[in-house]
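Given as structure tokens, the chain that follows is alone and in the form predicted on its own.
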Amino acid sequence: MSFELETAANRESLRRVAIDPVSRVEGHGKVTLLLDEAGHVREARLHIVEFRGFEKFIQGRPYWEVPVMVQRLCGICPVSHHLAAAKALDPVVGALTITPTAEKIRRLMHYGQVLQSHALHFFHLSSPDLLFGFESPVQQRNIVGVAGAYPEVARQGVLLRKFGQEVIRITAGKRVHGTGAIPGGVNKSLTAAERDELLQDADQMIQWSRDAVHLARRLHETNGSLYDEFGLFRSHLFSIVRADGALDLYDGSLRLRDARGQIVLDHLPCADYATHITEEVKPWSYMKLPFITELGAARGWYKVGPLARVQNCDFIPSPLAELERQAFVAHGEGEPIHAPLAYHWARMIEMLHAAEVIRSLLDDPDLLSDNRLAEGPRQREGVGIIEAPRGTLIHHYRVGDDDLVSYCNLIVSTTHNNQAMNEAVRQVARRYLDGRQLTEGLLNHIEVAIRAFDPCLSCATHALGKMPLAVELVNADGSLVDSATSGG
């Protein structure tokens, strides 16, 4: 990774700082800062430098291959793509309503995915920053350091994720890139033995998830203004909600709140998403910047994911998570919470909700039924929207008379959050890097802000190997001003 300072082309008075790539996130990206002569940050951008062509090479493939193919976008949240694609293609086989068994098995699969992904992000990727501090020794600031200093926290994080992965294995066929969901339903039911296997640990997962909520809440409240103000910016909140306004991560209609918490758009059918969302293209990134069409690019961008969902819904339909949501909302004292670090607290509330939903579903006899598939008059187009761990995920397909995909549009969760992450980077850079001597800890502040969103920058698997950081500040004449290193 390099951190380079030089005169920017066409901006003679500004100097450029590049962090390339950003580490400890999913996918590949970099951050550039433009500084004036006094070292103040005038511009900050998060660039996505990896190109993925799924929207094009999915065209021409038989529609029934798509739910398995598109999940190769990601090794961390493949279930989300798998289910969004299956939902989008249900109408193609005429399944405007799938069977109760199919829906409940898909829900079980999805909530297992949410649980394991939230556990992975909080305990493995973010807890080192939160438990040790943003500027703690880099040798300590990792999951091994957490295991040494907080062994029970690390143990619970590992076992929570393992349980979520087992839910996925039992419902999808394997832990990563399974085949359980198909257009029209699912291809397997649970056996009584599989259900009983999950029931053995389900209550413990609820307790550990509740402990994780309390840990995240305690960290936020203990750190007071640091967490409340770190990277702070305000924006709209966007997600799907159930018909009665409840949090629903599998199905619902679209809702938008403004920065003050007032509902702007509500009960928007998922099939009409393209009427309300415009995807703006910028020359400096492969990731688009969506905004609400009615509001325009300047005012219509928004946040998605746990922080948006927990505040966009009217209530959470599981008792323990709802109690925690109420405590979370009370922290805002009548205003929506916009602090990026509050994502972690909201994320753990969702993990608790997922554990409660899984426990409830395991008592449902429909999971053992063979009534798995539905069909009817076929259609040639479908939209599937699901709340992936990182936020709202949209899959849209058209299928020709030859059963081949003729059109594909994907708006992944992190794409929705693109502008929001750029704002967080800008705020942190201005507050912590302005005129300061570079240290590894200061650089980590920018990455902490990005990691709060749990981004999957290209919705791709992790890169192999280490991601070292070497930073140099160089004057326009080439002389070295400062340097810092980490990782390696």
Given for the second form:
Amino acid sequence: MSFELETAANRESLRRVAIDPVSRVEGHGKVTLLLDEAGHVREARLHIVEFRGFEKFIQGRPYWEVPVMVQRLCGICPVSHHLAAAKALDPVVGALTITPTAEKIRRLMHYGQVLQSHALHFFHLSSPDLLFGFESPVQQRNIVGVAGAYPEVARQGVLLRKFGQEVIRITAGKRVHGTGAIPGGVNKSLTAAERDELLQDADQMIQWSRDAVHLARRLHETNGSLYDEFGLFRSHLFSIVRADGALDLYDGSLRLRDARGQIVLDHLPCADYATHITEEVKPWSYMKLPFITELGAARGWYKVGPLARVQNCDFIPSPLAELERQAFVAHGEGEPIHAPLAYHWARMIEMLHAAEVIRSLLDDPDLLSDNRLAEGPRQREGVGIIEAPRGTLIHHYRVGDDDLVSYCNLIVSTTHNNQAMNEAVRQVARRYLDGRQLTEGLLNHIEVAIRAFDPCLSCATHALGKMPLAVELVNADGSLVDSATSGG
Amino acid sequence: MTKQFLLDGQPVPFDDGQTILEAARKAGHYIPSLCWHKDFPPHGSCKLCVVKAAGRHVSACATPAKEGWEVESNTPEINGERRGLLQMLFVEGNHFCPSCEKSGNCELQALAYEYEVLTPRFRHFFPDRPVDASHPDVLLDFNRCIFCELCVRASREIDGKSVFALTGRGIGKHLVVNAESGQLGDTDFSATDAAAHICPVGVILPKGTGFAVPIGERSFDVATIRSKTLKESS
Ligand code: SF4
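Write the structure block of the form predicted in complex with its partner chain for the protein whose form predicted on its own appears above.
Time for the whole complex; same chain goes first.
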């Protein structure tokens, strides 16, 4: 794989265009394009400024604070950090396996999070682009526009998300920033009343999720040339999978497939992640670019998240989502699907799976048991890997005998996808922007490609359903030629 | 006939020698405090119990009630001063409530809710105060210390050990441990000491049990600090 368009020759003589979404604490993203005089794209980069201070902040803190503290890393999937940290710290209290009650409650919490996050992303953030078109009037391209034109779709999106949040509230104590998972297990089981409350709506959620899968699927079936081609690039696929190859978003071992769908690495224990993943630093990006050590930087980068997971697993262990996976795979006609817009379809298949998992967990009497905590001889180190809504999330800690964290390393989903998102931006820049007069609609194509990955910088945009955007046209000498703002 | 004073216009009976704070609470009127404790003489350092008696600002915990006094406590002016004091306490240390085990059981936090401390007002000091994790059973997180000296007093007067002391002045004031190394692990402090259980905030905490009590079941999740205090004083 090439890094074409990553760095242009004669950068000084090129015209620079920046797409600069407004900064938020969760992350700040920006795209820069360098154009030559004829308007040809010579360089395209996505920069994401990460808050790397967190690892430092956690060092020196007592380990039991960590699962609660790390939720502040991300405004949109705090539960994923909460659970990954608790998993990593289970061995520190000697819980090499946790109790069935603890595992099932954590799973319930996690799938609740996946459901609410996927619903939010699809309905609030992406459906305006998908339903109205990428160059539709910007006034319409938001959730309010969707509510006007497709009220039922918008309503289901809101209620799916609300259900996921209820699952989180009941398992973690609060809708956001709860405390449910603690090293060694959980601090709370479900009451029968709480379970029954969730049961009331659980079947409806499965139905609506299924409708959403079909909506995403129809986009590919009716507009294949756009949906299957937009921003297309091939890469490895990376995720955890269950020991039997099933999709599992809470636990498993590491698997890597190549762009043709062949398994390259399999059954790698999570604890060994550092041997297999190298994080490369490039001078132009704050965010590291990880690659698979065995394959090297040029070949070893990969995609994570729904598109990778749905194709990396051998099957989905819930009946309706498995049928949808099969339809998805069939669409690829024997080849893995790499189209960034297929993330939406895969994401909806996962949402359906999450709804099914929640429904079946609710029948499990273990959820009501008080057997919540496990312990054993203490370990000094732990790695917790979870498939967060956006992809593989790695937490790694060492804890001293004094109970303080002495080492912390986190690799978040958006970092795994850094190279892949840059590649998608370049593809779109080459195909749609090259040699043309730049308009808001054209620049939105770039954002559509980034949004497909649901990177964390979209935290900033979820609330409004549109990406606040500032575009600057700067001359080769750095002077501002023109600027415009939209969205926000 | 029992003596009485007026608190915000309401008669409050008292016995000779009783402070304004004690008499008021006993009669069901809430006056806040952080450093006051029924087992110790008044300390008067947190100033949250400030009231206006006979036109002067006084600490209700340290001022004996006087027959016929008119005392103002629950007024916008006094409550505003209390809010200001709480805001100062928050910026003086490093209070990251979401990951503090004391959250939900913490008196400072509960008072901040009670007095509607909703926005930051002062610049944060961000002091550098490393934690002391040297003791096998108890963690000291100095970041959250409000200098109420309850641990100092409890260790000296109840446990007979004098494990803690305050040192320094003004903004340099800080809590220290009475050992040559300065480490709690080098004292005879024990998790069963009274001083281990008296901290109103999250400085002195048992190790290893973080967040075992879920949100919704913590002291101030089920009662406000006002109702809890009044119940304990009646
Ligand atoms: S001691 Fe109280 S106010 Fe300070 S961080 Fe802990 S809960 Fe918050």
